[in-house]
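Here we start with a single chain on its own, the form predicted alone, put down as structure tokens.
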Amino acid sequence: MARTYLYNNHIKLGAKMVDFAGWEMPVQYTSILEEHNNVRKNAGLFDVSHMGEIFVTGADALNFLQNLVPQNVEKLIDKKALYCQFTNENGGIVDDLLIYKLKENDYLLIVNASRLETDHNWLLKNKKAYNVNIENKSDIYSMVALQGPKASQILSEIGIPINEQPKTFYITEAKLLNEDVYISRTGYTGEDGFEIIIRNEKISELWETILEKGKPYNIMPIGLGARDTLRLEAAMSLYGNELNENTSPVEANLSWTIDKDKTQNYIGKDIIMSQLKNGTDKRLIAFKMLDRGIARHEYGIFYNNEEIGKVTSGCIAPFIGQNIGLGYIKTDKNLKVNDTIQIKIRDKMYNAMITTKDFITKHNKGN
């Protein structure tokens, strides 16, 4: 099992470890509730150095890029980021990523760590003839997330002053530390943050730095159990539960993330036009639970006693103090929000609502 060069840091705050896509990585502190509600009031620290850096760039960088997503690459600015699925030829998901373009034929891709290798892969197989260099430093690079509402104070009290930070879907490249690193402005929790990229070599130090000047922030550290459920309450889908190979952005409900203008051709390109026009046999839902359980991954669905759906997502929401969740369900039933649903929880079915998927409010303007 890998570990990242912060695996000392975890253990030494007593963190509690766990298996996740082959890294053994933190999944709590202290507890789950705690670290999960400190990111929404204050600020949270996350290990996100599994996931992967892959650089592309050359002459054919952007075209390139162009032919593996069905968003317009064409439209980034320097320094700019774009919310993006590898499709397939059957318009499924390869993986969802973040594509920043750091500069005219230089382009940074942050990509899931479950997913790293297959990308990689996926990269290489379709270069063909393209003029492009595509570099996977993901074992140079570690990754933390500053998240939460005091993550803007707590980076300028390390050296980056609130008016030099970049804005909400930007990174820009920076030096802290003495070191050159790159700092985004995405995230996954709903709340304001920043990603930190750095040299493996210095990742310990930045670690320090950040909990020791967070302090009078109440900043904590933030294992992966927080991290799902912050991501979940903020309705943001995962891959392996609400992505896979076998769903389209269509039917993920990321039609918002797609250019229906975009000219240029890429894989996958005539299904997903085909279903944004005549529509999908599933889709993504949001609920709430009505009745006291837990929707888990793979539960059923039911409506008028039929099996119509699986949940993927299920939690106790620890902000917003409900039990909520996400699942795909069949689009012929014509289910609309305020509806009721059945999850079967153990033999036995527990009413729920069809919601809007905004569980929160969120605060990062970008997503």
Second form
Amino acid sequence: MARTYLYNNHIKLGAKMVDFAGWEMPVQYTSILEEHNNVRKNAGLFDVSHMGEIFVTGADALNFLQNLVPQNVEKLIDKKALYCQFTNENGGIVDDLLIYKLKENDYLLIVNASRLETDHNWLLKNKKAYNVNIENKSDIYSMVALQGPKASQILSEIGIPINEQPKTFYITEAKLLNEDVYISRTGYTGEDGFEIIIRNEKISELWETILEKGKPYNIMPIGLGARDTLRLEAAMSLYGNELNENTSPVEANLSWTIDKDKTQNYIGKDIIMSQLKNGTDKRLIAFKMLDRGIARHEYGIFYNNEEIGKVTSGCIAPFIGQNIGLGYIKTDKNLKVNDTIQIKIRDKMYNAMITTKDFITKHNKGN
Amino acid sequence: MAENMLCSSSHEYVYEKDGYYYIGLTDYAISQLGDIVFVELPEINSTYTKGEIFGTIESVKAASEIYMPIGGKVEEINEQLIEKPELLNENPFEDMWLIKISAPHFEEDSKDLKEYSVYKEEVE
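Previous: the form predicted alone; requested now: the form predicted together with the partner chain:
Every chain and every other molecule in the complex is listed next, the one we just looked at coming first.
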């Protein structure tokens, strides 16, 4: 199993380690619930070094990326981030990712650890005649996420004053610990926060500095357990659960990431445009449990005793104190928000209600 | 700590007190589960044989089934755990029994169970 450059830091902090996508990662340090709530109330620091950093540069970089995603990369201004997906010929999702425009024809792609190799191959396969350089620098860089309402104050304590911090969904190139770093104001928690990319050799020092300077703000290191409950409470999809190669962005409730007016072609465009126009057979919904029970991945979703879909993620939502989930249902029943469905948990039916995807409202707006 | 505590390989314990048998989860099981957020316990007067599933325990991450270390009839359940499953994390594990049963076949059913100290050595 691979280890990040923070492995020894995790062990020192007493983390419980698990296998995640071939990486030995901390699942929790103290308690998932405690870590979760601390990110909502104060701040948390995550090791996300396992994620992939791929740089795409060259004269055709923009056109190359335009061919891969339903978003319109052309609209991206310098230093701005774009959430999008690589789509395949069937409109399915190869991976979801962030594209940062560093400058003209110079892009940074942050992809999922579990999909890094697939993504890299996907880029190489689709390079064709495009004049681009595709550099996977994941072995050079490590990354941490600093998240929570106190994140901005903590970042200023370690040397990036508030007025030099990037705005929400922007990236900046800065000096931190005498090192060139990328700092973006992004995350996977529903909170304000930053993701910092730095060379492997400096990540341990950065980790320790943030935890030290963050002490007065009650910062805690956060494991993958709380990372999952935080993203689910923020109703964000996880590749492998909600997203896969057989599910399109339209089905995944990501139509807002499809530029309907984009003139350039991209892989899977015909199917995606037709789905936007004609609808799909299944769609992603969010729900909350009405009865006492916790929905889990792969449990059946029922309506009038008919199985209409499967749960893709479910858990207790620690901060809002409800049991919630995401799942796919067939669209032919025309079910809407506030309709009651059932989740089959250990051979018994439990009532749940379809909700909007705002389990938490963003209570701490970045800048 | 009950001196006569016996443990199963699936991490349930059982001890006898005043003629009844108390079944719960070992400290090892609880530490492996982490934050416990849901407990489902059986109906009073239901009977189970050794090895049968009698309940479910859920941590933040996953649901796990709980097995009878010995067979018997459910006389009482630890009601407070239904409303407050976190008590399992917060209190000594031997106090947080899940069910109290009568067990007419204890001698026979308990043959393969291990004394707590032996069990503890094996899991750690």
